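Single chain ahead, by itself, as structure tokens, in the form predicted on its own.
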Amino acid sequence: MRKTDTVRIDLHCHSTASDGTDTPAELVAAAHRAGLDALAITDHDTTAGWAEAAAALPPGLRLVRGAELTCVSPDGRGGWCTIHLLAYLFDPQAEAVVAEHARTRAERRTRLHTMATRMAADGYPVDADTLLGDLPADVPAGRPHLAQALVRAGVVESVDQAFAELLHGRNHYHVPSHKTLAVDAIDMTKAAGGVTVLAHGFAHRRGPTVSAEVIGDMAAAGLDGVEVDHPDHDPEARARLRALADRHDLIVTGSSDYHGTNKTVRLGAETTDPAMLAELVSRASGAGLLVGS
């Protein structure tokens, strides 16, 4: 089914609960102004923004509560690579979810502290303790926060420049992270009543990606869908992912991956067919869809 022109749904958006620049309340207000009918809040490895977004929900706007999970997977070529899963409508109080999010947040803070300390030792005007002290304990610390600090200090002009020149994985500032196996994240989300969608699976310019065979393996393990229409997917990537979705009976989604001013992509730049959202909701039992009143 093709996307309609009358219902606009964006299923991948970030707030200040992770590495976006809009608060959760500002995010839903911006979505309303942008003419969206539904959006998902999918901050990295946290549900910290759910309550604020729900409380600020404008009339008629539907909210899909979710998170973007950072995982690792075989790449299908004899190696491993980082992937991201969009987990939707799961119970945030499920024991495994609470434990995993706590582990991930702690690991992220340790990692960011080490990276900032290494940069400070080389003379960059960043202080690890100040950087982490400014972040609430329930906000997953990440490289974008260090990038923003470098922008504020005048070291670079943009977050993109910070990543390209200083925060990539090829210099001594980089610290590897311990990530959850993708199949374990799929199991965890399903046990919590949620559904999972592979985010920007063929966004090759971001780095290594998994093969088509690995996506098939994840589908067999319980993956519910693939994000096809994404700003970082070229037409060839979209066509290949759509074919894989057809082959493995996966839900197809489209999303902006909005981060506020940290990226130039606007809300609703890519959208999801209403029938696909309905299918996601029908498979979930952990957290319902919310509608502003």
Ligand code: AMP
Contents of the next structure:
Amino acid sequence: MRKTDTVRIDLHCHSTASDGTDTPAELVAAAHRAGLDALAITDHDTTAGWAEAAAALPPGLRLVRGAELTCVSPDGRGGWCTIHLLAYLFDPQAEAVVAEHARTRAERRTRLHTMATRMAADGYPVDADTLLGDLPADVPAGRPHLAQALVRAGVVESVDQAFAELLHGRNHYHVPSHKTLAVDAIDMTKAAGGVTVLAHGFAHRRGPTVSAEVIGDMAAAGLDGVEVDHPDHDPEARARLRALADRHDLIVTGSSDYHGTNKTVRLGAETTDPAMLAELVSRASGAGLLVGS
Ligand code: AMP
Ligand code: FE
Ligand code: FE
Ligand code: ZN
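Show the form predicted in complex with the named molecule, please, because up to now only the form predicted on its own has appeared in this conversation.
Next comes the full complex, this chain leading.
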């Protein structure tokens, strides 16, 4: 058993089951190579990668099964704001969960098709039908998939450049989606035996963020934790979130938000305290923690 201070836990990672570039099996192998003790698989709107990750789990590596949900919330200033919720250890067969994932996956395909069609109409060398046709039906379509197509077509040099210049939320190619209310996603996850953590809540570079009061409201509505240590959080954002976690008795997590080569961040770049993972597990009654043997 390693000493507690050397236990390394990364609770937010994507695979090819959504918009990452490592297969679930490659993801857990990479986590083992990176010296991680626990890893969460948190693909957008799907649990499709869970089984492969579990089957390939290297000895001793613990797997936290989860998903990342795109939601909408009041922003605390009279408007609305997109937020991401990490849902962990919920029952993947719960009816509401299955229905919500199916709804968002279908909508994601329509949305990406519209974005690609708008770009093609402006002369960009992308074909919406080919893009969606090449993407397996159960993979939630995301802007990184369109970004990759733009890289392949030589329009941009990297996924990052595609986001910076063409795919960001303020560009007219961007299509918003119909999102579930954060409080409803919190309820749904809890009813399925899972726990929820607000992902990258104060990542200002990504766009508008919610106020501190809204995070308090979410805590009152059953939110279990906040992702504090995230690559998109500056020191001030981390300090403010840590203080909020303290005030509202929220679990504090740290994670890389690894997407393979779709992002530059490495696995384990940010980590979670083992005591926080233990608390998260103790609150869950849906899917248990798996340990590789
Ligand atoms: P979507 O789910 O279609 O709205 O796309 C959002 C996804 O794109 C998220 O998973 C982000 O991690 C990813 N993303 C956002 N900005 C960037 C960026 N600059 N470079 C690479 N991926 C990004
Ligand atoms: Fe993503
Ligand atoms: Fe996210
Ligand atoms: Zn993510």
